[in-house]
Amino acid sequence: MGKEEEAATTLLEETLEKAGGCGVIDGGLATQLEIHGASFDDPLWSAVCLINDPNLIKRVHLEYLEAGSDILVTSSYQATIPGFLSRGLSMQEAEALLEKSVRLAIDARDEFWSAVNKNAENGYNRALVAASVGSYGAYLADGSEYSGIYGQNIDVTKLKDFHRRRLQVLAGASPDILAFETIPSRLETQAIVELLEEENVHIPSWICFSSVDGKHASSGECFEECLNVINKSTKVAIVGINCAPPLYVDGLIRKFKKLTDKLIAVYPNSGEIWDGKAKIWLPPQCSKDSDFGSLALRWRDSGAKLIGGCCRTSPGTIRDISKAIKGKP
């Protein structure tokens, strides 16, 4: 591990230590943007706000910091170069929007920290910024991040080609972490791990999987296959689960603890189920913010080192998680 990687990893470790051993990830970005009036009838989903209303993204980042987040995830989940190009933007404009997603989070973090760090009793930590890298399925916008069915013509090389330039731009914007999210399969896991090596990325990465049954990756593959790929990588510091129902999380943490020595992150959705074809949310199995506080304690005790929320969770959710596992703010 080089000096840059050591420094970045140390920063992550220090943040977790200051948080009491378990850090808090923020919650659903699109959910909160919609509450403030944003509309996402667009294949770019929440990333359309990078074009239409970037100040609203910063506002939501600040709300999550106020709620107690130690990790801010950027608005780049569905922000891809092909997606922006299809909207008629130039390559330069597309790359600038990716950079902006990181800058908005960094600016929010720095502004918030400048305002609160004079009072050591307030319980806040200087948050880290995680640059979101959505799966190939997120770009397709057809729900395939929850199936892993990308078609017969997609292989490791094509997935690396898809992710490469976005990874380069996001890493160049100096986030603290690279967050690969809702990864559905061993194939895409392999592509990411190889790409991190080829690009010699010095920023700690996390790879979080989707799961539709609480036992397997969304592709149906066993997690042991996926984690065996990750365990060989020094570039990936964190593994976990995102945008899966809360009831699956505890069992998956325990499973992952047996399969890897990497840090474990979990940030489930509210329990509502996304129908990718109909593009609607189906009724929840767990969506009360107060439920997440008690669940977070269980997840921490099972071995999770980072806990937050994904789709349909809010600053209220994150506040309850933060209060539960840190007793503050």
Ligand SMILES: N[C@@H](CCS)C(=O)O
The other form holds:
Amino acid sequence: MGKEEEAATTLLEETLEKAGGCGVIDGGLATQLEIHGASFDDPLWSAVCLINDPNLIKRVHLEYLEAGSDILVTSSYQATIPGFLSRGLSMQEAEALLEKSVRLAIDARDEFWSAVNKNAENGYNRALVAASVGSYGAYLADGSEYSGIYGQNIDVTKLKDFHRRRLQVLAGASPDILAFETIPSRLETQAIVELLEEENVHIPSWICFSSVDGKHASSGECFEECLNVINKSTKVAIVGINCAPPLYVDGLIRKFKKLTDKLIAVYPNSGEIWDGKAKIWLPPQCSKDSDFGSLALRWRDSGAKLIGGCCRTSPGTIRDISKAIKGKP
Ligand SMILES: C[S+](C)CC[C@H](N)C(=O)O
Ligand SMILES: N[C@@H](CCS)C(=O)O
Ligand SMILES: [Zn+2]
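Could you drop in the structure for the form predicted together with this ligand? We only have the form predicted alone so far.
What follows is the entire complex, opening with the chain shown before.
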């Protein structure tokens, strides 16, 4: 491991240690921006906010810090270079917006930390910034991050080409972690793992998958196939589940524990289901299980080292998780 990689890994380990062995990730970013009035009926989804209202993004980051997050995930989930170019922005403007997504989170973290750091009693930790890298399906804006159905012509090379420049720009903005989110398939996992190697990325990554049945990746493939690809990579420090119903999480942590030695992160959504065509959240198939405090305790006991929330979870959700697993803030 090189010096840069070692320092980044130490920072992650220290953050987990200060959090008492299990750290708190923030909650849904896009859906919390919507709570504040943002509207994302747009192929760029929440990335429009980077163009229209970046201050609102910083405000939501601050809300999650105040709620007890040890990790902030940036607003770059659906921020892509081709997405911005098709909006008429230049390459330079597109790259600047990606950098801005990391800057907004770093600024919020630094501002919050300098305000609370003076009082050790308040129980806050200095948060890490994880640069979100949404799947190719997020860019397609058709809900295919929950199916992995990307069309017949897609292969590892095309997926690497799609992810490459954004990854370079985000990594260049110096986040503490790279957060690949809502990854649906073994193919995209392979592309990410190869890309991290080819680009010689020194920032630790997480790769998180959704699941629509609680047993398999969203593509229907076995998690064993996906995790076998990840286990060979020293660039990926954390694997896990995001934007899947809370009901599936405990079983998936137990499954992952058998398949990998990597740290496990879980940040499920509220249990509601995204209708990619209508672009609305549908009611949960099972009852909406919203007691994230007691769920978080169970997930921690099953082996999760990072716990938070995804779409339709809120600062209130993160406060409940933080209180349950850290007894603070
Ligand atoms: C995590 S989903 C709710 C994000 C939005 C989706 N990629 C779309 O554009 O429809
Ligand atoms: N980090 C993204 C994930 C969407 S699935 C968000 O919270 O908006
Ligand atoms: Zn989500």
